[in-house]
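Heads up, the chain below is alone and in the form predicted alone; it's given as structure tokens.
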Amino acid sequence: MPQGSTGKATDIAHRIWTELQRATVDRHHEWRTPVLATTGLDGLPQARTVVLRAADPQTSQLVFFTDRRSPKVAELRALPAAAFVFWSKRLNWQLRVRVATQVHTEGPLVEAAWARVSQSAAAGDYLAPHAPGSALNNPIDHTPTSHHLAVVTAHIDHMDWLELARAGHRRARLAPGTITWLVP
């Protein structure tokens, strides 16, 4: 990596957070739907796409919503360590983010999120009578009585950023307060 690249490293961190924050409001941003990897209750890897809802550089946190009855909630409660993988074809960037998660199923954070979600088309995702992945024998006509929204906060341990470029790939590891250039 170039000598004296501190300014460039700071720029990279700023650009990453700008893209993460943009992804929370731009439905077409490639980072809006990262892959979340967890460890299943059977000890095997699990991966699925989630929707990024918030990205806060001040607290080094990412946030997504899920149904509190989903398998990923049980997985994250059993082992809170997880990873996100983001890819942007436009930027030719891959971002891998290792996190420690916390699942919130009640309280002001969840109720504030529900107030937003309940006014959107996504509200139905959290009102279903059965847990995600349940067998569905017959379509069910139901009147929901309460939501099943959970808010998952993911505190960043570190990020591994990779830029693919014809002139040469670049890679860096970013932990809160530090940036280390790596061999791509």
Ligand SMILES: Cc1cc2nc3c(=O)[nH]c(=O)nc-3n(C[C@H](O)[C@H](O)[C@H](O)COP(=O)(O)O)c2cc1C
Contents of the next structure:
Amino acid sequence: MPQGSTGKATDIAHRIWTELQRATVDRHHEWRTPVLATTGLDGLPQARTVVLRAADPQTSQLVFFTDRRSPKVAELRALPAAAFVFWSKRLNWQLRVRVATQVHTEGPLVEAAWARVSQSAAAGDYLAPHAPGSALNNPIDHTPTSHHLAVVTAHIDHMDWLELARAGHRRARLAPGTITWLVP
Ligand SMILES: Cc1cc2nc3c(=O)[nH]c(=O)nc-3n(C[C@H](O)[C@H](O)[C@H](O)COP(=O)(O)O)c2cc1C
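Show the other one: the form predicted in complex with the named molecule, since we just had the form predicted alone.
Starting with the chain above, the whole complex follows.
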């Protein structure tokens, strides 16, 4: 596959963004629940599943929601670099995305997110009186009055796309506006 083939680059980037955007609205899309990898406060790897809430090709951003008290928030504040891994059996596509994250705990972004989440079954997750991961022997001692929702925006540095196919696997590194074909 030739390098710098811009027609193909546009095509593949467009197809990837279409799938990412579908995943934010389709509960059954396999890309709805990527794995988010971070560096733990001890310097060792950490990874967990999150729900993809938004994907914007214009700003090259992915978004997920979390509890501001969760360990991942402390990790991202200490080291904002992170990676998402998506896999779809239907597409036979793996997508590894390197991002620089920003944690938002107040402002219009969080208010809009809370307006959305508070209508859903997930609202309770962000009203729990104790932080995720805290020991369960703490009695629940008060009725929640405020939420702990944080919005994490993740600006894409580059993506590593791998397509598995009988005719031959394909792999490419995509940075905004460029594609480099790689040996799978
Ligand atoms: C299908 C699925 C979706 C999840 N979505 C989220 C999510 O959107 N945000 C989140 O903070 N945790 C989500 N979780 C829980 C995380 O995987 C994790 O257990 C929790 O956030 C604590 O992670 P941490 O200790 O690394 O902060 C999800 C778990 C599963 C199984």
